[in-house]
Amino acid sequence: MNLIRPYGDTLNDGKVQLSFTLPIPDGARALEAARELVLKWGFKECEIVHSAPLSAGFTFFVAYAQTEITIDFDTVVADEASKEAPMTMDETDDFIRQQIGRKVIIVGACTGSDAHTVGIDAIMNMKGYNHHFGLERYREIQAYNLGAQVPNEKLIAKARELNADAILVSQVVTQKDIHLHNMTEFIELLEAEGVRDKFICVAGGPRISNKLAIELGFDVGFGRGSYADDVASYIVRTLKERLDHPRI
């Protein structure tokens, strides 16, 4: 067993920092309410070290507390999109030339009413993000970024028009589970048109997990910390496997 616990000053001391908001005005009672709430969560020796009013009747808190809970790290199984290490841009281009023999076509958009392009741009735009070039920079990939607030019907129509290999669906806004509605509708539309198996369907966003994406009918999901390298590597490897073993 490999039991681990958070620590702040000393290894395994269980010290953590929490932040949260309560719908109450700032003041002495608010501080005590926040402290008692943290203790009810099972933490020990809680101290509210900061509070600030956000607006009328709402207060933000920062708490220091201690937990006695541990976890056996040896039993942890990660929700990974792929267990294989991502290829670099040049390695992916070489893989496409040698293993696929033609350019790979990828279409992507931020769908529904979501107006945030930061996610889809980080993956697709030529400049990419954090020193990782986007798919438009790859020589052997034809990437089409349709932007934000794109209806699912339009994204699917464009993918069919281009005979795309993969479709990327970016979802940033998750209030009231709007992302679940958009993602579910996307898959249902593909199935209704009888073309679900024609595309590698990739979902992405800061709160998208691989497990969630698969549960909703996608092939894979990429969350926070993912780059174009991860997405491109998965797509080309999956495409190669499908070309070698066509679905009946």
Partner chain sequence: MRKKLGLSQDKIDEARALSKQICTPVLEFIDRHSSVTVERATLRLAGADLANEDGVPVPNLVVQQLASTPDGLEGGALRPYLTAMVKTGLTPEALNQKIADGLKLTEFSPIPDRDLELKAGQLIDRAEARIQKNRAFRKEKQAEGKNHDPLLYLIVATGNIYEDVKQATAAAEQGADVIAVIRTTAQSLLDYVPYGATTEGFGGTYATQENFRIMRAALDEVGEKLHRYIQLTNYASGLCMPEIAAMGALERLDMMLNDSMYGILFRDINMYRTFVDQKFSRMIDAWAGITINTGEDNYLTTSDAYEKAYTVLASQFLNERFAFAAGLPEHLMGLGHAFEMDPSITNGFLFELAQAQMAREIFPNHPLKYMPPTKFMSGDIFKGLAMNSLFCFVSKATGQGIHLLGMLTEAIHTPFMMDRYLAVENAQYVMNAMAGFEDEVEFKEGGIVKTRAAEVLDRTLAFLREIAQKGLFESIAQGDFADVKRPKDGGKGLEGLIAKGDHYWNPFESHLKRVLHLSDGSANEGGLQ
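Keep in mind that what you see is a predicted model, and the values were worked out from it rather than measured. What we label the rigid core is the largest C-alpha set whose atoms superpose within 1.5 Å from one form to the other. Positions refer to the first chain, counted from 1. Compared with the form predicted together with the partner chain:
Once you line up the core between the two forms, the Cα of L22 ends up 2 Å or more from where it was. Core-superposed comparison between the two forms: the C-alpha position of N182 differs by less than 2 Å.
Condition change, the form predicted on its own to the form predicted together with the partner chain:
Below: the lone chain, stripped of partners and molecules.
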């Protein structure tokens, strides 16, 4: 057992900071409403340290509160794409040379109506993101970034044409769950064409979790804070495994 709570300035004091907006005008009643609401959420103490009117009928609050709820850290299992630490770019290139013996082909796009290239660019562009080089920089990887607003059909056709090992699907916009529709359609199309098992299917985006991606039929999902290192390491390791143990 390893029971933990948030740490303010003393172990297990359970202090948290909150900020939120209520659709009411500012004033003494608003402050009390905010405080009582926080207590109703199960916090034991609450102090509203700041309030400000946002517009005629809305007020913003900053609150500090204390919780007694704990979690047993020993029982927590992470939702991670891989338990192994990612390899660096050079390690991945070495791995490909030694274990796979040919170039690894990866095709990626931001699919559907989503126009945001920022995610797929961060993973694929030469430059990469935040000092993590992108897949185009890897000597042993042939990376094809098709950009944004790419229909699922086109992405799959390109992957088949290039005989790709892996397909990356980036989804940034998640308003009204459009990403779920897009990702589901992608897997359904692969299955309809009978080529789902030909590719390692990787989903990514700030609100994509590994769990969600797997539920939708992908092999893996990478969320916020993932870099090309994570994606490349996963792909080459999985590819090696598949080459060693081909599915029938």
